[in-house]
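Next comes just one chain, in structure tokens: the form predicted on its own.
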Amino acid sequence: MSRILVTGGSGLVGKAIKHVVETEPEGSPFAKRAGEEWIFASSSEADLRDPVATEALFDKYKPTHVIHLAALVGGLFKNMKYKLTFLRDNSLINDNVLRSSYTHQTSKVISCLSTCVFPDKVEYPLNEEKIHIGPPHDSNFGYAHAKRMVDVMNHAYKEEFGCNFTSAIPTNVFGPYDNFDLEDSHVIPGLIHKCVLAKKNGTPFVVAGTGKPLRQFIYSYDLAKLFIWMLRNYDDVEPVILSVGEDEEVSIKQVADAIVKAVGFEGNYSFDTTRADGQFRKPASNAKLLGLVGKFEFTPFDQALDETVKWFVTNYDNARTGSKK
């Protein structure tokens, strides 16, 4: 009997697991296997920040694997107010989570961790092997030296008492279930809540920056499955880059058009080039990965994109957006 918590599960990437183990058909190697128990833990069941509570947390289910997606996350400006609380309650809620893996003998833990844990002046593409080699940028200080951390802690866990922990590094995640609050979204969820406000309104469609910056994205259902791969299949402490190929960068005024054309807005549509870019690029390869898992048919940046909007517009009442001016 497997019994796998999923910290964060009421978060993007914890619904999209929870999608692809639900709906994946029999057979298929991602789908909910027999003896197979899935639990999604949201912060509303448990502090995480807290050792008492989630001590309770797992003295509640016993878990034998754990997927640690929960996080305090939020956008470039927010990241770049916040430099303090980011980095100390996600070293909190990371500390909490692999210590009570360890004292309740957790066989398996895969933390979440980002890209932005990879040095600001560094050579391209990205590996695994480049995460120490330098300081993060300036702009997610804090939330990265958290997240290093739980790769140094991976590590001395192991070393120390030997534990099966290990992490991923998606590139940045996308789809239904995001957070698409219009002040302390990621790129892909705020700039389609302005969209759709702006199509609606009949107002004015204006991103932030000047629409050169390139991403690399990944769906989130595309992402779940490569944690669910990595729950069965992994079991090396070094991190795994979980991304498309650095070939599939695309530019802030790509995902603009592509946001434009799927909502179906006609207006005024510009970018405000007074208002901060973020990094440039970080391009990540991910060749570990794909020498790891073989072949995988990751969804077209365009196709995933118009399920996400799609999927907004239908769950607008419901969805995560805070303000709905």
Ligand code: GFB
Second form
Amino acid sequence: MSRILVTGGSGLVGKAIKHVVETEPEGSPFAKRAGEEWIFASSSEADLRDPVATEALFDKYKPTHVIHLAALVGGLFKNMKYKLTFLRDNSLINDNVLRSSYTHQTSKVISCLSTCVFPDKVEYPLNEEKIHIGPPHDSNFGYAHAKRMVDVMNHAYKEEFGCNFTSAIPTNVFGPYDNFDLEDSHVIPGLIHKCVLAKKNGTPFVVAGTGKPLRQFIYSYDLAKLFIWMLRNYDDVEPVILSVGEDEEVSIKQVADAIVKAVGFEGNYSFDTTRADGQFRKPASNAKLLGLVGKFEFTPFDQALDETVKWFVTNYDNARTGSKK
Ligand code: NAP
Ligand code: GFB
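Given the form predicted on its own above, produce the structure of the same protein in the form predicted in complex with this ligand.
Complete assembly follows, chain above in first position.
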């Protein structure tokens, strides 16, 4: 019997894992297995910044395994506005979850970092050995340092107590159930929302920045499958980058063009170069991942984007379109 607690289970990645374990056909390597109980926790069940509430959540479920996704998350502009809040909230959440996992003898924890934790000025491509060899890009200052500490704590818990705590490092993620807030979201949900409104209202579609920065994007449902794979097959403290290949890097302009096509927008489309571009690029190698999983079928970008736009338009009234912070 294993009881898997997914913290942050109500967010973009958490909902994708829920979708995969509940819909994958029997026999699929990603389907729910007999004797597995999955629990998807949101902040309304326990504010993980509070050590007492975190202990209570672990007392209630006594998880054998944890996929730790809960975090204060946001796009470039939100990160730049709230560096201390991103640092403090995420540091508190991560420390409490690892502490309660230790006090409850949880046999495995996979935490979730992000490729923005890597140093900004470093030889590319980024790989798992390069996390701590220089400062992150200033726009991610708070979030990046809080996330780096998870890797540090994983090694310390292993050294002192022999805990099986590890971490995954996804690139930018997108998909259904994302946060589509116009200002605080990431680029793909933000631009999908702006483009849908521009089409609906006959107003201009404006992309922030120059459109030149480069990014790799992984579809949330693909990332979900890779987390399930790690849960069942990976028992090493060293992190693993979960990403499409380096050759799949696209410019923000290419992303905007693809969104215009997916939404079917025919109006004006321009760039507001008064807004920040953030980090120019963060090309990550997925060589370690492919070395571990062998072959993995990533969903083609345009197909994943189409499905996300369709989901957003269909679920507009229930989608997250306004930030809590
Ligand atoms: P998200 O959609 O914003 O979801 C965040 C989740 O964390 C929600 O379930 C939220 O609960 C929960 N949460 C936030 N603050 C909490 C608190 N104080 N106590 C308890 N739960 C709390 O984020 P996401 O995109 O799915 O991110 C999941 C993980 O992936 C995060 O660790 C993030 O850093 C990482 N990541 C994301 C990306 C990306 O592009 N999105 C890229 C790389 C890594 P409520 O629903 O109740 O608010
Ligand atoms: O996805 P995004 O917010 O995060 O922005 P980062 C990516 C790029 O898209 C930047 C441009 O160059 C933005 O200038 N962009 C254009 C837009 N239009 C928009 C828009 O409407 N909204 C947004 N948000 N961007 C984040 C980190 O960096 O990556 C987080 O700050 C996290 O901590 C996340 O790690 C995965 O890729 O720049």
